[in-house]
Structures are given as C-alpha cells and as structure tokens.
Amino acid sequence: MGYADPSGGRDLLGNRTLLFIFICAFALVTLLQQILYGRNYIKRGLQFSWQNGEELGNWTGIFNFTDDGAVKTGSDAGGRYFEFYEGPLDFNSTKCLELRRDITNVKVLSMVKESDLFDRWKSLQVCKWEMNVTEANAFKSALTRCCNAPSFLFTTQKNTPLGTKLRYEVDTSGIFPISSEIFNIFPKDMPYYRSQFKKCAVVGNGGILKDSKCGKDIDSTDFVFRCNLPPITPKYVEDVGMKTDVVTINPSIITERFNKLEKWRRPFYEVLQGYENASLLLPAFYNTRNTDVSIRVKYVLDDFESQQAVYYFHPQYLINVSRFWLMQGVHAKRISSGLILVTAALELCEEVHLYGFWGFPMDPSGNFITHHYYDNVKPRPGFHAMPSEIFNFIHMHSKGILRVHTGTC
C-alpha cells in the first residue's frame, strides 16, 4: 500500500485559495468605495438642502435652477441640476458665504482644474446675487485712480487739445498730430459721467448666450454696451436683445468685411442701421493702421447724414486699463474689447451685469458650446487671455462687484 499525502485534497495556498482571497479583497474594496460614495452623496445633498441655517425636511431630489437660483420645473427646464429643494438662498447666508469662499480662495486659475471651477460656479447659482456696496465702491475707486473713464474713455477736445501730439497705444514711437480737422470730429467733453446709469448690461458675444432667453433682461437695463458689431437680428433677439447704446467696432472688421470703406459704403451704413441710434466706439489710436479706417467711419456717417455719434478710445486710457488688468493676473498680448467695456461700465454705472462672457469651450455643465452665439470662428491663438478674464469676473461676481449671467434668464 502506497503512502497517502494528508494534504493532497486541501490545495494549500493553491489556485482555489488564491482566487477566494482575491474575491474577498475585491468585495471589501468595493464595499469601502460604496460607503465613501454614500457619505459624499449625502454630504452634497445636505449642502444644497440647507437654507438660513435650517435643514429642510422635505427635500425631494433633483431640481433645475435659473440663473438667479430659482427653481425651474417641467420638460423645458434644461441646464443646471442641483440636489436642493427650493431657492434661491440669500447672498450672505452661511451656506452662500461658504460657496463664495470656495471660489475666492482660488487665487490663480492654474490652482484649479476647469471642471472643479465649473462645479464651484454651478454650486454658487443657488445663491441670490446682490451688490456688495463696500466691495464695489473700493473697486470703482481703484479704477478712478488708474483709468478715470468719465474723463478719459474717449478722445475729446478737453483731454486732447488742438495741436496735441497724440501717442499711439501700441506704436508708442508713433505720433499723431491733432489738426483742426481731426480736433473738430472729437466731442467737446465726455458725454457720460460717473455712476450716471443705474443698471447696465455689457453683452459679450460668447456661445454661452445661445438659447439663454436673456434678450428681455438685457433690453430692460438702462444702458447696453456691445462688442464688435454682433448680429442682433430677429434670429437672435430672444437671446441677446436689441437695445444698444454703445457698440465697439474693431477696424479689422471694416477692413475685411467692407473693404476699408474705400468703395461701397452703403452696406456698412445699412449694417449700422440695425443699431439705430447707438454710438460707435473705435480704437483709432491703437496703432497707425487703425487711424485712417476709423476716421473714415465718421465721414461715411456724415455722407449719409446719420445722427449716430462716433467716438474714439483715448490711447492712454487703453494703456492704463491694460496695466490695471495685468496687475490682476490677465497676461495677454491685448485684453479683449469686452474687458475694456466692463472696466468702463464699472465707473459709469451703479450696477453692472455681464451676458455672453464665458471663455471656455464648454458651458458650466460640461456641454460643448460654439465660440460665438452666431458662429464658431475662434480668435487668433495667444492674442487674448479669455479664461483669465472670465476667472476675474467670477471672482468679482462672488464679491458682489458685478454679476455674471451664464444660464437661462
């Protein structure tokens, strides 16, 4: 009779035992993940189920919020979703202070992933916005010291007397002597004064405006700034409105679309009629190439006996604004026209609302959006620093200096 191994049927540390140990370990890890996920889920649910310091006992799950934090229901309530019962929360409630700190604690954009910034911004939408007068006035005072839009936003007869040798913003070695002919097309003084308007809208051209239904809100403000002759035809009016008080024109638009106004001028004039009595604002003294074509705009309107005013940015104002935003972390070859208008609006208006400003290829919910609300043509790479500009606006919104609208109205 042969020798019988007493361990022959036990598979000590064999394949079956190792498989059993692996399955148990996998199950344990999965269980721990579920416990941690559940805690985070409950924590997040409670975060949005808290109002005025009291937990709501009848929270019912997922709701949709408008841009001011109010609940939207129904099949057409697209956009943002939060685990919250009702809103909005008071701007200075405990929870909103925490949500705002989540944003203001991020000092530079590189400190946070875009997705994390989006999440923090979306979370803040459950809070009502209101202007923080102390913060807003401090910011306005800083702009007065550096830039002074009520005196220097436009080139005027008062700030640029006859015979002045005006230096360009970029071509600083270039000099433009102010002759009597040019002097006479300048306004005698700035037509606007400090805090003249109660509520202003600065409308950017970002794809975030598409399907926003913000047209009525924009048109209801006291003064509306727009950038670079955007379309405000019936196709877009529901989202972007029609009211326009000042619209900027980049001379490159005139060069590329209207042949520098050297031949057919009527198409340009007809485009301007869509803006009715809006004043036109051009950077004639940004560089030497801009001057002739910008001044030609004034002559075209005179030829057609138009009553629309034509103004030119003062080059020193543009230099000072660029320096100011450089100190705020906006490093760009040139700041955008939108940022320049926002800067001016903060001095000319008591309360400033931004629409169409979002410098990312995705909306706050992570959905891809076009670059403009009317097309997807992107700017020259490296020319503007749009994400950095928007990051500053988000900070300013969180501090109550201005309000940024990125959702449906």
Given for the second form:
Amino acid sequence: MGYADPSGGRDLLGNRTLLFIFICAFALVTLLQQILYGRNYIKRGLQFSWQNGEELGNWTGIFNFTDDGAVKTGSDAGGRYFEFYEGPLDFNSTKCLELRRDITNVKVLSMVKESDLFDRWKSLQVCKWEMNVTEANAFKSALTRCCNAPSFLFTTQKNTPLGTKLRYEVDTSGIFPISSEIFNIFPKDMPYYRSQFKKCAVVGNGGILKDSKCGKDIDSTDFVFRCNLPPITPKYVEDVGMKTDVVTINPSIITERFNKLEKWRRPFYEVLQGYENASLLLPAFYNTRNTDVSIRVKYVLDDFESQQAVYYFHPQYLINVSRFWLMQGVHAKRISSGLILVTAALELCEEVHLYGFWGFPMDPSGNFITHHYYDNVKPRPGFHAMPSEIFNFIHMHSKGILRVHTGTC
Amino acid sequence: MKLQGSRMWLCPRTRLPVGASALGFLILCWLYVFPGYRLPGHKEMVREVLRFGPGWRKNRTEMDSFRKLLQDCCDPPHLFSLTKVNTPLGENLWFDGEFFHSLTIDNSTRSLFPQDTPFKLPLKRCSVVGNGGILKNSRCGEQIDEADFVMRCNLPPLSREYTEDVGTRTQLVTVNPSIIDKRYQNLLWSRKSFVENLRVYQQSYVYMPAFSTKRGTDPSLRVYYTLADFGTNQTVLFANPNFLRNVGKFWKSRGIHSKRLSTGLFMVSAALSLCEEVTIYGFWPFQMDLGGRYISHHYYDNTLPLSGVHAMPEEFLQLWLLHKSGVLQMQLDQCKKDVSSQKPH
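Output the structure of the form predicted together with its partner chain; the preceding block shows the form predicted on its own.
What follows is the entire complex, opening with the chain shown before.
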C-alpha cells in the first residue's frame, strides 16, 4: 500500500542521466581550466617533458622533477636565448634592456604561457640588478599618495584617537569603538619613518626558498619582514636566515594552532621567543572575528613580561593598499600579507629585496616546488591571487623598483 | 466506542479530576514554600549555642558511624576529585548542576586529571574555613594554622589585615567558576593578576567544580592552563560531579532543601570523611553574632549572595547537630579572648 513505485526513484539517477552528468562535469572542469590557466594549460605539461627529454637525449627527464634538479638546470638558465654569455651582465646594458623589455611587454599574465614567462625570467637572471631611482621614486610617491605607510601602517594613538569608531576592512558594517583600554595598547606614534632603512628584505614563505642558501644574504640586510610566523629553526636557518624585525601573524594561525589563546598560552609565547625582538604585526581590524584573538596577543606578551611590541594594521591602510593593487591588476578576494609587507617596505626602505616570493607550482626551471619552504599545505583556493602578485613583482624587478630573488644566493 | 475513548482522554467529561490534581499540586507547592516544620530563628539559635556552651567533647562512635554513612553514599576518598582512576576514557560525565547535560571524557580532558586522589589519607586534623563575617575579630588564625590540612572556600583574601583572624596556611582552596568570570574576565585577557592573587595560597590544591555547570567548564579548564603556563606550584583538582550529586542527595535526605549546597558544606562533608578530626570556622549564617553585634556577610566584604540558591540556615542547623553529637567541632566564638572588643553585658 504505502510503497512508492521503485522505478520512479531509480530513473532519476539512471545510467544515462549519470553519464550525462559526468560529461557535463568534465566539460565544466575543462572549461574552468581553460579560463583559469589560459589556453595552453593542457599542452604545456607535454611540452615540458618533451623539452627535457630532448635536452637530455633520453627519458630520464622525468627525474628532473625532483627538488635536486633545481640547481642543475638553473645553472644553464636561459640557454635557449643566450648561449654565449657567461657571467652577469650589466643591468642597463643593451642586452639586458632587451630582456627587461621582454618581460615588461607582457602586460597581462594570461597573455603568454606560464612557461614562456618563466623562460623570459630565467634569461633575465644573467643580468645584474640595479635600482632605477627615477622609476622607484615615481612608484614610491604613488604609494605615498595612496597609502602613506609611515603614518598609517599601524593604528597608533596619533592616527586613532580615543573614541574613534574604527571601521573594519571586510565587515564594513562592523564598527569597533576604541575604548581607553584598547587605546593604551596602541603605540604613541609610528615607530618607523620614511626611507628609514637602507636595505630591507621581505621574506615570503614560498617553497622556492628551500635549498636556496639565502640565509646569510637575508641576515645581512638592515630590516627583515617575515609573514605568518614562519619557522626559523636551525633546520631552515641556512635558507631563510634568523634576523627578524617584523613578523606578521594571521589570526587564523592563532585560532587553529593555539586554540585562540584560550587554553595554553606558553606554546605560543615560546614560538614568539624564537623571533627574539621582532615586532608582531596583526590584522586585528580586518574582520570582526580577528579582533579578540589579536588583542589577546598583547595580553599574552604582557603576562609573560615580553619586550616584543605588538602592532595592528590600520584597516584604512589595508583598504587603500588593496585598492592600489587592484588598479595594478591584482584581482583577489584578499591580497596576501606578503604583498602588504612589500608595499609597506617600499615606503619604509630605500631598497627592497624579496625572497621566497614565487607563487607558482614550479620554479623558473620547471621543477615542482612545495607550497611553503616548510610544508606543502595549500591555501584555500580562490582567496589569494599569487601568480598575479608575483607577476607584478617581476615587472617591478625589470623596471628596477625592487629586486626579486628566485635562485640560489 | 473507540472515538469516545479517545475523546475521554482529550477532554474528560467530569471536571473533578483536573480540579483535584490542581489543588493537590498547589498544596504541594505550599508545603514546599512553607514547610510544616519550622527552622529555629536567630535568637533561638543563639540561645541554643550559649546553652550548649564551650564544653564540646568528641564522640568517636558517632564520628565513625557518620563516616560510614558518608562512605556508603559518596565514597569521598576515591570520588572527591576527578582522577584517571575513577574516570575511564570515554565516560559520560553528567553535570550535577544542569538538568540534562553531559560531557564525554576524551584524552585531552583526561590528561588534566591526576592519577589518583593526591592526599595522603587519612588526614589528621583538618580546618574548614568558611567565609562568614563571624570570623572577623575572632583571632582564630593561629588555631586554624595549627591543623594539618586547611580548606578554604571561594578564593578568600588572606592579606595581612586578616591574618590574625583566618590564618595563612592553605592546603586546599575552592574556586567557583563564577568568580573567574566576574573577577578575571574568564581568563580570556590578562591572566597575570589571577596568578598573582593565587600566590597567597602557596602550595595548595585548587579545587574547581568544572563539570557542574555548562558555563563553568571552560573557565575552570582555563584555570588549569593558566597555572600550567605560569608554572606555579598549585595543583588543580576538578570536582567530581558524581560526588557532588551524591553529597547533595545525602543532605537533601537530611532536610536541606536548596537548589544547591554551599561549597562550605561540600568541603565539610569531604573533610568529615577524609580527616580524623574536623574543626570548622566561619560558619554562621545570621546577621548578628553571639553577643548581638551586627556582622558583615563575609569577613572581607558584605556582598550578599543571590537569594534562593543556598539554604544557609538549614545547612547550619545540620552542622550544629553534628557539633552537638560530637562529630565535628564548630568554632563560633573568639579563639582568644580580646578584651578591648568585648562589650559588657
């Protein structure tokens, strides 16, 4: 009596329907790949293995996709373009000008194949880098107009008076009134001024840093920015260095790794101790969820009588920076903290060096690399637009505004 | 026929049963609010205490029989706090202060418990210190400190000004999660002041009813994390909700009608079983002391509790009966006579 017709339900997911769904899904995925990675995405994999095979003359090319291969193939960088030049060329030599134009001519990332861009980048490595003062100054003054890091990078008592109703960056309806308790946490004024430091290093966490041996170079700079509490344990010191002056912490790290600091706090404090006297930088006013956790960091440090300073990004600065980069073509839900630090560094330092910024799954020579130098945890897809950010850095490198290090030091 | 039967159930033909049951319910409520027996008032109690006088003598048989009663109902030596022994992994812990709420013990929670009840049993002489205003100017500090094991309730202040009256030593102090909430913002922000305040209790156990109320669990666990982080030498013990529930039932059957027993009575019940001799101080729920002077609610302040949670006079009556029968000693007057503060009668 109460039974329904069994065939009625089954027909809904019948063989033909399932097949149709599969075909649709496949078509959709292919279409998405086409859109996301450009027309030549499918061809490229074949091309790479074909090239490697040709070079080595046999099929051992497959083994080149291990990490060790990076050094080997990196040494004959740019072989396709220049076989005769050994050693570095002057940045402003005609050849280098040409090479730089090769990169700056690529206006949009999707204009060329990724491998093509890599090749151009690789061949540029034969040139020594030099700062182009006019270009750099033009860029820096553009930044001053939009963002003005020396007075708006952090919330300070000067730019956020008592009683201000601070507007969040993302939750625009959210408003955070500055009470006297919070106000007292803020520094009196910005601790840094314009072009205070001669040479800065901004260290990203890209897998490209692994086995780069850049630790000494990074440590020799005047000021070092790091992102998201990266490990700088002895295991990595050779590649990433020790010196840290500012380190950003993403509140999601605190939430996930340290239980929002609601339980044990010493593990977190001990991690911070690893950075000695580095100042901590937190996006407390990014969205409403981050505020409590970020402010708690200050209390933890006070409780343990640590001398480390805690600063909070000014939400308006973050808004301005992301608008600025949107105009430069970085379309992302959120720009990465690395990009924010680079933006700040450009204003605070004369010369900016980027290490570990390479947001592609393979290094310029085509070897697969891990996502971070310490692990291979992929981020949420569609959140950051890493390739587009890196593409901007490469452009700026070719213009002489900052220097991107991707090889070994 | 069938239809009629179901109708009967829905709306009975006669009104009488409904009215009768409502009346019965009302009578029950009435009896609950105004019970047939009457508690002795303040004056009667004072008269009783003065009549009994200072001649207290301990009664070993009564003591043993009462300890046996407690042992049968609650087994304090084993169930006093949550330990790895009495709480196996995966046990469903029913909260005693909630109507229907439980927590399954997982590995991370269980790792916070000690292996077994950490006291060396049986304890010899114990002092249980309540926070009643009667302790003020009692000069009982020395006598309290003489005991081998001193239990205090709800983080009482032990600063210099109270030392003479309440002593300095503490072996066990209870903390109510609501105190953590009110005074220390649930330990979510700065934790230093909490640790600093707890330093007074030196090397004591901190006894927390973590699994009694839903709201109390997180703050109580945070107390553990805080003390662990700062590496203080206090040890956190979590009250066993089964123990608390059984003690509650035990006293309910002896005529204490309240939502919840006071921490002091929990401590006295535990002490009666764990210790050989128990002396209690600062248990006096009335506004005037034996000499008729007004006293504050606590010896350190005069904030009154929420009404209707604890039934202090009833609890006091029970303790007084125990005092009379020689099971425990209750200190109500001054330990050392203070000439200046005595009024001539």
